[in-house]
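One chain is shown next in structure tokens, namely the form predicted alone.
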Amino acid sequence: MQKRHQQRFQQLQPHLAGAQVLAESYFRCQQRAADVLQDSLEAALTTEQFPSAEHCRAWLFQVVRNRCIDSLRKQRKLSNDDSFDFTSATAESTATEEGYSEVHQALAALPFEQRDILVLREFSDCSYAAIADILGVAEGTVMSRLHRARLALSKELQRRMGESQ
């Protein structure tokens, strides 16, 4: 059993750093995302199905992602996405965070999904068949949701430096 954890974290150890990224940007809170990480690593070590070696970053993200959605939901006792605003439950936050660059809050400011999409390609470095795999959607619409994002991004990055002109 020992050798079969060690095992599976050492596949899992060069995704961790990714995988931290993307917790912390649910919750713009570095312990509160390790804790996350650190319930969603306990699960992957544990759990029955584990993936094989080249699906393993992919499903990784995707157990922490599903983590930290359950973690917001259960801090806001709420069941379902679509009644769920998690712009607000990370803006605020980062809002009064020091230390966050300009990029950080300019993407805090944007809906989930399209943060979500640019935290997973653009810090996270997956490529559009993982995100496909961990939002569980067609490349095509990754594709076509990244854009719309990095759009978004820019626009949101114009606005920020118009104010502060």
The other form holds:
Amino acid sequence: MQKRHQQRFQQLQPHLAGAQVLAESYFRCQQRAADVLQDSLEAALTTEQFPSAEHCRAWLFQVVRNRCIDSLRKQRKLSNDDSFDFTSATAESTATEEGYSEVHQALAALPFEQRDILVLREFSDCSYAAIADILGVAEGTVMSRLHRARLALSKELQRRMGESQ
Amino acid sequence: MSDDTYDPNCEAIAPLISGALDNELTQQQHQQLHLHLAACAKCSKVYQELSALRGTLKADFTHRQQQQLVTESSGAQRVNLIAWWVLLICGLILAVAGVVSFWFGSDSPVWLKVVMSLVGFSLLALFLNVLKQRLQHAKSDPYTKVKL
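After the form predicted alone, can we look at the form predicted in complex with its partner chain?
After this comes the whole thing, all chains and molecules, with the earlier chain placed first.
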């Protein structure tokens, strides 16, 4: 059993940094992201449906993403915010924006769907095929969605730069 | 980029700009984009802007990673370690001074001193026992070097 865990861990280890970045994009809190990643890793080491080596990265990111979304949903439920629409929500903890760069603040201001795909591509360095796997969409959709997200980010950055001048 | 209205041809080609930046295009798509960019100043501008945006994002990400490394650097860890040791030593000195003054400097009856000392030793034994278990667990934990 321990040998199996170690084998799986060796497969997952190169992707942990990318998964941490992905989790941080949801919470903007290193500690909380590390907690979710720890949970995901535990699940990954013990699950019966562990993927093959080439799908390992996309699978781990998918697990981390789902757990992050679950965690955020639970948090909203606890705070009795029934009107919360997850798909259009911007990153939480806007109060802690001071420590973040202009680019990160602009990214956080984007709708969830756009921020999600940008983080997967730009920071977690996923291929279109992997992103399609993680998000459960067609590869062609990834390209057009990503393009819209980039245009939106560029627009948001320009708006912020215009405001600050 | 300030103008959101594309003509139909631009609209169909536009996503390929992102595909080209990510190196995810087929040769045919590459050619299609290349021909379009040569003829369309607006899409060329979008291409340049998005290319610059990618550079900004990467630079920002690298900068953030470096900041995290500085925070987690060995210097910061050393300061933490020294602070813990100072706290531990001061705590021990205070505990010994407390026991000595309780036994030799207070007017409490002997039975109370004995009972209080037994309570203190029991708590210490429990603490040491838990500490021993934790240390044994840490030694045999295969994921102890996992860095998230």
